[in-house]
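Have a look below at one chain only, the form predicted alone, in structure tokens format.
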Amino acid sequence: MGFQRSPSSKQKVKPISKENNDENGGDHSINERTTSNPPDSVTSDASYNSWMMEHPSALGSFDKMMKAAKEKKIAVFLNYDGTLSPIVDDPDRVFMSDEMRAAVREVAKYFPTAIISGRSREKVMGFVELCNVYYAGSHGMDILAPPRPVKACEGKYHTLVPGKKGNEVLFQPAKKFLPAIQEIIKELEEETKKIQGARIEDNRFCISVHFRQVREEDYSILQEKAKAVLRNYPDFDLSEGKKVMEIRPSIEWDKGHALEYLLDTLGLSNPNDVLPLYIGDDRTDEDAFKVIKGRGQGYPIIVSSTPKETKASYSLNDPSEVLTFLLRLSRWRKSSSSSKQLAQIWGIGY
């Protein structure tokens, strides 16, 4: 796992498409989706059922998954937007429900649990408001984790900080890019201020250009302005998620690397007895899904109400199904005679 610059010195602007970036905002059943289908306007029953055969419901497959998890250590990783909270028009109002917060708190009693988000770490901590989980913001470029022996190549990216749980470590492999990030934000704000609905969000080590409220006819203008600003910053990449353009430093670090780093930090790097479980809905979560698939052990779960290309093995329809899954997971562990012992081993509290 590394975090060196990509070899090319040219700006890499990844292909941007508006397809499959919107989020269905309707209510969905939290029951197992063995027979449910999306609206005809989204996709045909046949294509959806075919996709579900390849990515079966994690609720419908729960017993099978947990049977394979016996005698294994499970670590839980969760995206925030679109996973623990619904997608909304205002990115500052992506609040998780009290029920979801309670479910995550309960899961974290029994399993090492981390939130890995594109948001800044401080924002996610403010949304989640839990002290028994670990946080990785800026797509994993800002991680707060327990201290561990530092590898030689990582030393300059670590900062020891006092915390409620004792000393903790900030791992920030993109620190040198902070001045440039602030320059880009100022330029983007100036260039896009006349585009109605455009929103520039400072996520500390990355920048989000939100266009959920931008008129369709203004989208291409916003896209071109973002590209024009980045032509002067070849050390940054531009990609797109759900109604948002993401600008990140061109380093070899993503949510997949963050997952590996946290597993290593928590003493859970052995793929033979550890099952990482990652639930996410965005394109950036695919990097974590890829890592889990490469380990040959674990459960990558996509949150989506429509068929989409993904490396995930299982699916959940929306955050309400994520809530149901987390509740079942904590109940499953609670019913185990070794649950209290496991919680004490990992020091995650009761």
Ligand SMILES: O=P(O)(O)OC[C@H]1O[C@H](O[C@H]2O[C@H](CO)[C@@H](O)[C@H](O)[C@H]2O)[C@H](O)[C@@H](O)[C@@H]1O
Given for the second form:
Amino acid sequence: MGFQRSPSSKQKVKPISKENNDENGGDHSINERTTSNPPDSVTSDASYNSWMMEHPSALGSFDKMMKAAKEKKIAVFLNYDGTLSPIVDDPDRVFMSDEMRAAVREVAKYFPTAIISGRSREKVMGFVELCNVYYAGSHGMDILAPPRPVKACEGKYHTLVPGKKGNEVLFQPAKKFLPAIQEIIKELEEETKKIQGARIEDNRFCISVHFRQVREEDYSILQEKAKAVLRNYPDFDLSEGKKVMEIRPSIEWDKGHALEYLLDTLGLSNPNDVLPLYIGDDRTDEDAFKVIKGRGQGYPIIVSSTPKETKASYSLNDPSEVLTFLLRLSRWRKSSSSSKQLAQIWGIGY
Ligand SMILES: O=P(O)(O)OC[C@H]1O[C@H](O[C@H]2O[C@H](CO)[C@@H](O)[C@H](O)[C@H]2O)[C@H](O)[C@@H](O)[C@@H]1O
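Can you switch from the form predicted alone and show the form predicted together with this ligand instead?
Every component of the complex follows; first up is the chain already shown.
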């Protein structure tokens, strides 16, 4: 049994234009909002305000959120790019600030914490450099987690590896696609080498085709080239992120499945008892927001400074607000019970 993605859940890629590919997934940037003509700015301020009513600030709602969490276990899931680090031009020069790293380390002392990213697991581990968090790379297709009883259908995707806290399990449901992924990367590099600024990123079980540094008039050429390469690889899907096209094996596995998998392996699958808190900024994070919504308990939080279609219940403006939120979260836990008690509850000894 595999994880074949149903055709209906495949995402369609619209032609790339500035409008559907800016930082905020197609909405006006904050600068456009503040510098546009009065009527436009009034309209967009009004739409921002009404969006904020539907997705209130997680900082403003913090006390209310934590009141509901008092008797529950919180598990924290964090996306990387655009959440723990700001979006920058060069995808290889994305660094997490020391302050952010310290805040995540502190949160992970009190709550089981995982980073879920579209990057390769190794790369995101290299950026985050923390050993008290779990990592899921390649949009959740590469998870390093504690071992758990394996369901028969999943057995073939597991590899037992020695870890710092004993054995850990690598869960990699897209392993069989690795040779094809390498072929696609080669073809994409060849086909796009003449497009100035285009960049192919190997994310191990998926591929990113970046166009942040491509001239706008070349966007559609790049998109056509990527689509043409993929015509020979029907088992792969193309979707859009922030000035990036993401190519993934078409299996039924995304960040939402990764969140469920991690909750399960951490013994936190009971929705009545556990509140998953997921902070993310991109379209692929919506799969995790959807899972949390489906559980009926938990906090899906979107990072966005402009209104956008989302399943998240709360919002944070940018990574600096994420930092403030994480600091408040660990401070809240520290003040509500002693760390020693919590370490005993979670069986963690940091
Ligand atoms: O799931 P994520 O951790 O959010 O990864 C999604 C993509 O993030 C990276 O690209 C984005 O950030 C870059 C650096 O700020 C930026 O240059 C790029 O335009 C953004 O799309 C990463 O490089 C991609 O591989 C991930 O798919």
